[in-house]
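Here you get one chain, nothing else, as structure tokens; it is the form predicted alone.
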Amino acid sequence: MHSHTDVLVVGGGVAGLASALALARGGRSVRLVEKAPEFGEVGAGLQLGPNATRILAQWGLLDRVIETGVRPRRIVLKDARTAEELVALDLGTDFLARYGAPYVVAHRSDLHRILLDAVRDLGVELRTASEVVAVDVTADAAITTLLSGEQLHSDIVIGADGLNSQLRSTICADAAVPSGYVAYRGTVPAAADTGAGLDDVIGWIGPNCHLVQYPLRQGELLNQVAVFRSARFDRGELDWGGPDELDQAFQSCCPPVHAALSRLWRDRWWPMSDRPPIDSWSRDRLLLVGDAAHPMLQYLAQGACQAIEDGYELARVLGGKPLDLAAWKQAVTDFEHHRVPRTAKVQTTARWWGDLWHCDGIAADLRNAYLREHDPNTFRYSDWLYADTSRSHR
């Protein structure tokens, strides 16, 4: 048995490393278990709106993140197909002065490492090997049971498992949403690139397919994400998204697109799942965050940034306050508040924007003719998502 803690995070991802990082600033003991027998991450580059940036301001990370990252000039969208530009939005000057923090792309170990350096510093104990089977709650404690049977004692417990998680299934009987998409990755030496812009996060949008690439550790490597609609999905087969599938679905677009399949990891690939907004992630002493609460598909980059706002949000709510079992509840119902309608609108708009950037035919021409008259200038679109909403929580 160990000893005691304020808080046991199950997990060892991004959303759990933030969590812990967040409430371990506030003075709260902290325990994490990961399943996996060492702390890693897998895949390859992430984006960092200002909405994520700004906390890892707040918490004297963002000049490492930059150090190991980059900061892109624009967001552009290009026409697959014809290789048009159909909109682009500035990152610079203005976009910094209204939101306050960059916009920041970064290779997802380098976040990761940087958050678990800053969490070992804090004194949060960390443990890998260690697969959560159960989570049971007495008046004056959470009890976690590892697979091992031994058994973790706690006030509260943060589930991060990630989109299968376990521990959302004592909360809700759903299941992971296929979306019948399938991302394939790879990183090259920026060198190697024949036609990207090596300061810009690009996105090049086609009928059931796209890809996107951008700039990573300071320009050395180029990051490239194909993802395409996978025709065996469609017809229900149970083997699909595989890389004979893979230039069939790029055959119509454009030789930069083209050029780029050539350099993707093709010994791994990613089905793209979600699940529906929830309207609790919360039972007794148990709440969820991350994927596990939220999981959404890639289209606005999101993924990282709300699981980073979850362990800002939630360390704010307790504050200071006791642990006991009346005050956790009250905190989470304000967290819950603030969470549950802002990751539901993320959730619910990223499959929006995927439908929107998949159209064909006619309606891949209107799409195309109402990005070419978007005002480059404005921020309507983007306030919602990077705005700093803090103040309305004091």
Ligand SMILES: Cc1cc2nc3c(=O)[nH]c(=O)nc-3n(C[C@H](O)[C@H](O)[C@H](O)COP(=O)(O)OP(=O)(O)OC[C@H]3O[C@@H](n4cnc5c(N)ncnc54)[C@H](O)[C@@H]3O)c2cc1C
Second form
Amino acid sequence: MHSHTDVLVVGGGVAGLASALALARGGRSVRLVEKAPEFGEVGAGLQLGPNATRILAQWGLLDRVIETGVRPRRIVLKDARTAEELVALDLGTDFLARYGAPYVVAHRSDLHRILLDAVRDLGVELRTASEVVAVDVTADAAITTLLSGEQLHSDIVIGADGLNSQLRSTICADAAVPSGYVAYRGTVPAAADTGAGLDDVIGWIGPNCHLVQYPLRQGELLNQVAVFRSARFDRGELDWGGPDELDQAFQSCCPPVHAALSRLWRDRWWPMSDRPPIDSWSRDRLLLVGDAAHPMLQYLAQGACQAIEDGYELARVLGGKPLDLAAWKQAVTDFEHHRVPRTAKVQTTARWWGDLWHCDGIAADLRNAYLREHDPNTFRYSDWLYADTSRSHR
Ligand SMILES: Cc1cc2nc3c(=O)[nH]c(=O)nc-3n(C[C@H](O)[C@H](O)[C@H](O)COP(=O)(O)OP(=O)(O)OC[C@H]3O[C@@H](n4cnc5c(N)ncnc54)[C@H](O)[C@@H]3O)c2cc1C
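Having displayed the form predicted alone, please output the structure of the form predicted in complex with the ligand.
The next block holds the full complex; its first chain is the one shown before.
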């Protein structure tokens, strides 16, 4: 039998690594188990808002993330049909001064490696090919059973097993909600003729579709994410979102968008789902974090950022407290009090933001008229997400 640890983290994505890191930094003994045969991230780029980069800075990791990534100049929304620039958020000096940390875009695999190295350096025990099938609780401990039959003992279990979390099903009987949208994502050499500005994050927004482009790896690569609503999904077909639907979905878009599509990776695609917010992510000694707790559509680019916030907040509420059941339950109450309303707002706003991006006809004309009038020097719409609201925003 393996030794007892303070914490067992289930899942080696950004959420699991962030929680493992934050708790190990607080002096806890941590073991992390991942079901895949190797640690890693699939996909291409990640945008990291200042709500996440502030935390990475506190953990001493931000410089490394910036070294491998890019600090974009602006976030720009363009009409995908006409190529008109509708609105921009300047990410320069005023943004940095307001939020105390930069906006950074990084390759997922780079962020993942930096977090993995950091947890390894802190002595976290890392195990791959270890699928968790059950978490049971006794008066003294949580007992986590792996597919192999092996049992791991810990004071608490952090469930970071993603959108299709098996551990969530022991807390809540809900299911992932397919959005009908599918994402294609990948990178191309930045020199490729894609029509993108290489120092901005650009969102080309169109009817039932959008394309996001931004630079990665110090500008060597261009990240591209194309997202569209599947007609097959709308017809109730089970097999939906394949590459045969891609070009048709973007047919009303302008030439730069078509140029980008011609260079898109088409060998893999991700049907997008989320779940509605729930009031509690905990059961006895088990607490969910990341997508297992609050899966969201990607339109605000916040899923990984919120997972990083989870790790930070978890370490804060636990402090140096002993992990007896009473202290743990109090810490979970504090954690959920802070995190549930915040992530619920991000989840619901992400859905709404997606609807706004994807509207058509008169709704799109009204949206564009509104966005054109947006004052580029106001932070009114980004403060709720990016400002250091710590304890005061609720
Ligand atoms: C197209 C797209 C673009 C996005 N862009 C952004 C962005 O720009 N910025 C941003 O912040 N977020 C973004 N996101 C969201 C972000 O990718 C996710 O929110 C984040 O990666 C979730 O991390 P996680 O660790 O919670 O889950 P996951 O990354 O899914 O990790 C869960 C891990 O748990 C493991 N696991 C599952 N079950 C078990 C088990 N039973 N036992 C052991 N291990 C298990 C899995 O193998 C996996 O490694 C985007 C998402 C998409 C789809």
